[in-house]
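In C-alpha cells, the next block holds one chain alone, the form predicted alone.
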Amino acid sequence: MTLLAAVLNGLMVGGLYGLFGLGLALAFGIMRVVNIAHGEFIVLGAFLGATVLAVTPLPLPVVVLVVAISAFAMGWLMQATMLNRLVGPNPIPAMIATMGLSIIIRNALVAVYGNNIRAIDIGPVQNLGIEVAGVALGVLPLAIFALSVAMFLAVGLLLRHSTTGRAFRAAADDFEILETLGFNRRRVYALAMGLAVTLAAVAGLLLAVRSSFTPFSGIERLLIAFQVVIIGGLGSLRGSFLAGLFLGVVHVVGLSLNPNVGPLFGHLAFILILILRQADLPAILTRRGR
C-alpha cells in the first residue's frame, strides 16, 4: 500500500472513529455520564448487524437502519431504567454501573457467539473499486465514509435547528434551566443516550464490514473514542470529526509501515498531542521568537 493510499483509507476509517467519539462526548456533555460500556455497544452493533445479515435477506442499508433503531432503544432503556437514578454531581456511580454493564455485555457476547475472530461478508460489493488520484479505492469504504459525514451533518442540524437539540444544549449548560423551559429532564437524558448509543453501534457495524472483530474488541474501541473526545474537544462536532480523521490516518499509515505495531502509532500520536497541549507549544514558540 502506497502512502497516499494509506492516507485516503485512513480518512475513510477516521470518519467512523469520529462517530465513536461523538457518541461518547454527547453522553458526557449532556449528562456528565462517562459511559464505560460505550465500547461494548460499538461491538454489539457489529454482532447485531452480522446476525441480521446472516439470518435475513435484508441489504446492508436496511440492516444499518435496523441496528440504529435497536441501538437507540437499548440506549434509551439503559438511561431510563438505570442511569437516570445515578446521574448527579458525582460521576462515579454511573461509571461503576456502566462498567458492570460492559462486563455483562462482553460475557453475553462470548456466551452466544464464542470468542473467535469474526468478519462480515456482504458479497461482491466488497470487491468493487474506483480510481481516485491514481489510487484504487473501494466503493464500499467510500459509501461508508459518505454515510459517516451525513451522520455528522444530521447530528449538527439536530442540535442547532430542532427543539430536541435545544433541549440537549440546555441540559449541557444547566439541567435546572432545562426544567424551567418545561422539558422533562429524564426524558431528554434518555433521548440523548439513545442517540449516543446509536452513533456508536452504527459506526461499529460499518467498521466491522471493513475489519474483523471479537467480543473483546470493545476496550480498543472505547480507547479510540476517548482519544477522539480528548483530541477534538468535548462538545465539538467539528473537533470530533477532525480528530477521528487524524487517528484513522495515523492508524492506517502505521499499519502500512509495520503491521505488527501499527496501532501503537495512534497511541504515541495521542500522547504527543497531550504533551504539546500541556506545554502550550505555540506560546513557547512565540516567546522564543521575541
Second form
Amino acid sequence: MTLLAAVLNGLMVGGLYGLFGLGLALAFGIMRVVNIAHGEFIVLGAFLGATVLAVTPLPLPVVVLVVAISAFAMGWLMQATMLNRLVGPNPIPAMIATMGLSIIIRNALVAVYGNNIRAIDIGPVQNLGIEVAGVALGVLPLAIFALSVAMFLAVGLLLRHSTTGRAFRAAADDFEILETLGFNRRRVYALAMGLAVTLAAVAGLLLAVRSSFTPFSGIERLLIAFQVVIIGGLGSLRGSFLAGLFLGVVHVVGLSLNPNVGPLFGHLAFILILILRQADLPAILTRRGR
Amino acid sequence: MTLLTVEGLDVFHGDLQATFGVDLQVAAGEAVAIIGANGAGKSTLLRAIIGLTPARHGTIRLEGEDITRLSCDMIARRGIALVPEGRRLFPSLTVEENLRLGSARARPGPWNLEAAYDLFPAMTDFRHRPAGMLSGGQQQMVAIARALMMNPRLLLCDEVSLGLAPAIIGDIYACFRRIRDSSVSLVLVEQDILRARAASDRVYCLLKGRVTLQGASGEVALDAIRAAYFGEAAA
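Switching forms now, from the form predicted alone to the form predicted in complex with the partner chain, please provide the structure.
Zooming out: every chain and molecule, the one shown earlier first.
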C-alpha cells in the first residue's frame, strides 16, 4: 500500500471514527450519560448487518437503513426503560448500568455468533475501483466516506434547524427550563439516545465492511470514540469529524508502516496531543527564539 | 372566576421545609404580587406551581383541575409559564431559537415571534446573537418573551428586576400592561415592595414560608407590608 493510498483509506476509516465519537459526545453532552456500552452498539451494528446480509437478499444500502432503524429503537428503549430512571446530578449510576449492558451484549454476541474473527463479504463491489489523477481509489471506501460526511451534515442540520435538535441543545444547557416550555425531558432524552446509538451502529457496520471484528472489538472502538471526543471537544461537530479523520489516518498509515503494531500509533498520537495541549507553546517558542 | 387556587401547600427541599400551608388565589385577568425577603419561599412556591419541585402536601388547581401531581411539562402545556429567576436562557442557542422553543409546544393564542418582537422591538437587533452573549436587561426581555410564546393563561415571573438598572426595570415593567391586555394573568415575585405594589391588583407577603399578609395592592399600608416582610410586630 502506498502512503497516499494509506492516507485515503485512513480518511475513510476516520470519518467512521468521527461518527463513533459524535454518538458518544451527543449522549454525554445532552444527558450527561457516559455510555460504556457505546462500543458494543458499534459491534452490534456490524453483527446485525452481517446477519441481515447473510439471510436476506437486501443490498448494502438497504441493510444500512435496517440497522439504523433497529439501532434507533435499541437506543430509545435503553434510555426509556433504563437510563431515564437513573438520570440526575450523579453520572455514576448510568455509567454502571451501561457497563453492565456492555457485558450482557458482549456475552450474548459470543453465545450467538461464537468467538471467531469475522468479516462482511459484500461481493464484487468490494474490489471495484476507479482511477482519479493516477491514483487507484476503491469505490466502496469513497462511498463510505461520502456517507459519513453526509451523516455529519445531517446531524448538523437536525441540531440547528429542527425543533427536536434545538430541544437537544437546550436540554444540554438547562433541562428544567426545557420542561417549563412543555417538553417531556424523558422523551427528548430517548430520542437523543436513539440518535447516538444509530450513529454508533451504522458507523460500526460500515467499518466492518472494510475490516474484521469479533464480539470483543467493542472496547477498542469505545476507546477510539473517547479519543475522538477528547481531541475534538464535546460541543463541536467539526471537532469530532476532524479528530476522527486524524486518528483514522494515523491508524492506517501506522499499520501500513508496521502491520504488527495495531492501534499503537493512534494511541501515541493521542498522548502526544494531550501533552501538546498541556504545554505552554508560546512560552516554549519564545525561549527557543531567545 | 378563579384561575389558580393553591391550598395548604407544603414544599420541601430535601428535609428542609420551605413553605408552610400556603394559600393563594389568582383570578382570571388578575396580577398578584408575592413579596418577601430572601429565603421567604417565593421562588419555591413558583417552582411548586409549575411542577419543578413537587409539593408534599396541599393542592394546586388550575381552573378547577387538580394539577398538583402533574409533571412540569404537562402543567406548562395546560397554560402556566415561568420566567425563571436569573433568566436562564439557553446560552448556546440564539435569541430566536430560544423563542422558537417557547412556541414549539405552545397553546394557540396571540403570542408569536412577530408579537414578541413587537413587545420588545430592541430584540430585533440581537435576534441572531447567542443568548449567552446578552446583557442582563436584554436577557430578561428574551426570558419574558420566551415564556409568552407558550401563550399561557398564567405567567409566573420570578424577580424580573434582579440585578438590572432602574431605567431598564421600568422598561421591563411597562410590558406587563400589554401582557395583561392579552388576557394573561400574572404572578410577580419581587423583593421591591413599591414596584410590586404598583404593578399588581393584590399582594401576598411571605415570611419564612408563611403568608403573613394579603390584601388589595391599593389598600395595604406600607407599614403593614414592612412588618409582614421583616417579621416585626405590626406597630
